[in-house]
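First, one chain by itself: the form predicted alone, in C-alpha cells.
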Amino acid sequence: MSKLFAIFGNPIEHSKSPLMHNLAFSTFDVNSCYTRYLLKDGDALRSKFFELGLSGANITVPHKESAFRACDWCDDFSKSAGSVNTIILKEGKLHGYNTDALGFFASMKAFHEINKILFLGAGGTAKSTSTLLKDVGFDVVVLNRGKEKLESFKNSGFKTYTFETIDDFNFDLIINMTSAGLSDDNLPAPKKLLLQLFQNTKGCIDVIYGKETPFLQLAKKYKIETIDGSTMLLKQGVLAFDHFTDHQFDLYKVEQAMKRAFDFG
C-alpha cells in the first residue's frame, strides 16, 4: 500500500523537499510520494495531517512551532527545542522529531576556529539550532526585532538583543534564522546594523536556499565568506527520510539520491 508525504509551510511553492524524497523514494523501490502543501494557519496543522491520510510530514517555516503543539510524543531534542519539522504517524499518534539543527550543525563545518555565533531571528529553527550548538559548547546570541520571542531564548539560558538594545558587534558567524529575502527582497536586519556586524565576523550563512539572499549579497559585498541553506536542507532531508522508512537504508546512500535534486536548478 502506497504511503503519502508532505511537507507544510507558507510559503512553500520554492520546497527542494519533494523532488528530494521522491528520489530517493524511487532509488530504494519504496512505494511512497511525497508533495507539497500550503498551510496558512499552524494551528490547522494536526487536522489536515489526518485530513490529508499522511504517513509522515516535514514543516518549515513558519510553523515548526506549531509542529511541535500538534505532536503527541516528542523525542527529547524536540522538547528541549520546542521545535518540530518532522512527524512520523505511528499507531494514531503523531511523532515529532527534529533534524534541523544536525543538518546546520553539518554545514556550519565549512567554517573554522568559530565559536561565538549570532542568530538573526528567533522561530522555530533558531530554537531547535541554538540548543544543539549551545549543547556543544557554542556562544550562541540570539537577535530579534522584537522582544517578545526573546523570552523563551533568556529562559534557556542565551544572551538576547533587540534590534534596539545590541551593543555586541563582534561575533565569529552570522546566520540568518528568518523568512527575509524568501519571496522578497529583505535584509532580516537593518542595514547600518548589519554593517557594523560585519567588520568583525569571519562568515555568514543564510538557512534560504536556492538563491543569493539580499543578506548574502550584502555579505559577499564586504568579502564576508558565506553559504546558502542547501547543505542544512540535504542533511536535514537524509534524517527525515530516514524515520519515514524506519532506518532501513543507508544514509549516505540516501544522501546521493537526494544530492540529485539540486542538479535541477
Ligand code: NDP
The other form holds:
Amino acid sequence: MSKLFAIFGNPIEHSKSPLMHNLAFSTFDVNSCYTRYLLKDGDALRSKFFELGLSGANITVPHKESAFRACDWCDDFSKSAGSVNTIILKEGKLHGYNTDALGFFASMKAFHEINKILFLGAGGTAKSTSTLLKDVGFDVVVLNRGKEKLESFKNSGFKTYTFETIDDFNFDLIINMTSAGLSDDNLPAPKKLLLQLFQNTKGCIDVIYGKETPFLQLAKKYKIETIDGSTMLLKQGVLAFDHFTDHQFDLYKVEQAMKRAFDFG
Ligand code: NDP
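Now show the form predicted together with the ligand, given that the preceding structure was the form predicted alone.
So here's everything in the complex, that chain up top.
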C-alpha cells in the first residue's frame, strides 16, 4: 500500500523537503509520496497527522516544540532537546526523533578551529542544535530577542543574553537560528550589534536556505566566510528518510538522490 508523508510548518511554501523526499522515493522505487501542509496551530499537529492518514512527517518552523509534545515516545536525544523534526507512526503511536542537530553539525565542518559559538535565536531548531554542540564540547552562548524562550536554555546550563544584556562580543562562529529573513527582510539582531560581533568572528552560518538573507549579505559585505542552510537541509533530510524507510537504504545513495533537488534552484 502506498504511504503518505508530509512536512508541517508555517510558512511552508519555501520548503524543499517534498522535492528531496519524492526524488529519493522514486530513486529507490518506494511506493510513497511526500507533501506539504500549512499548519497554523501547533496544538493541532497530532490530530492533523491522523486525519491525513500519514505514515510519517517532518516538522519545521515554528512547531518543533509542539511536535515534541505531540509524540507518544521520543528518542533520548530529542527528549533532552525538547524538539522533534521527524515523526514516524509505529503501531498507532507517534515516535519522535530529531535529525536537525546532526544535519547542522555536518554542515559546520566547513569551518575550522571553532570553539566559542553564538546562537542568534532560541526556538526549536536552536534547542536541538545547541544541545548537540554543547554535548560534543563547544562553548555555546544563546542570544535572543525575547526573554521567555531563553529560560529553558538557562535551565540547561547555557549562558544566555538578550539584545539589551549582551556584554561579550568574541565568538568564533555566529549562527542565525531565527526565522528573521525567511519570509521578510529583517536582520536577526540590531545592525549595530551584529557589526560589533562581526569584528571578531571567523564565520557566519544562516540556517535559512534558498535565498541570501540580509544576515548573510551583511556578513559577506564585511568579508566574513559564510554558508547557508542547504547542507543542513540535505543532511537532516537524509537522516529523516532513513527513519521513514526503516533504515533500508545506503545513506550515501540517498544523499545523491536528494541532492538533485538543488538543481531545480
Ligand atoms: P521557532 O519559531 O521555533 O523560533 C524562532 C526564533 O526566531 C525565536 O527565537 C524568535 O525569537 C526568533 N525570531 C523570529 N523573528 C525574529 C526577528 N524578526 N528578529 C529576531 N528574532 C526573531 O523556529 P525554528 O527554531 O523552528 O526555526 C528557525 C529557523 O531555522 C527558520 O528560519 C527555519 O526555516 C530554519 N531551519 C532550517 C533548517 C535547515 O535544514 N536548513 C531546518 C530547520 C529550521 P522570539 O523568542 O523573540 O520570538
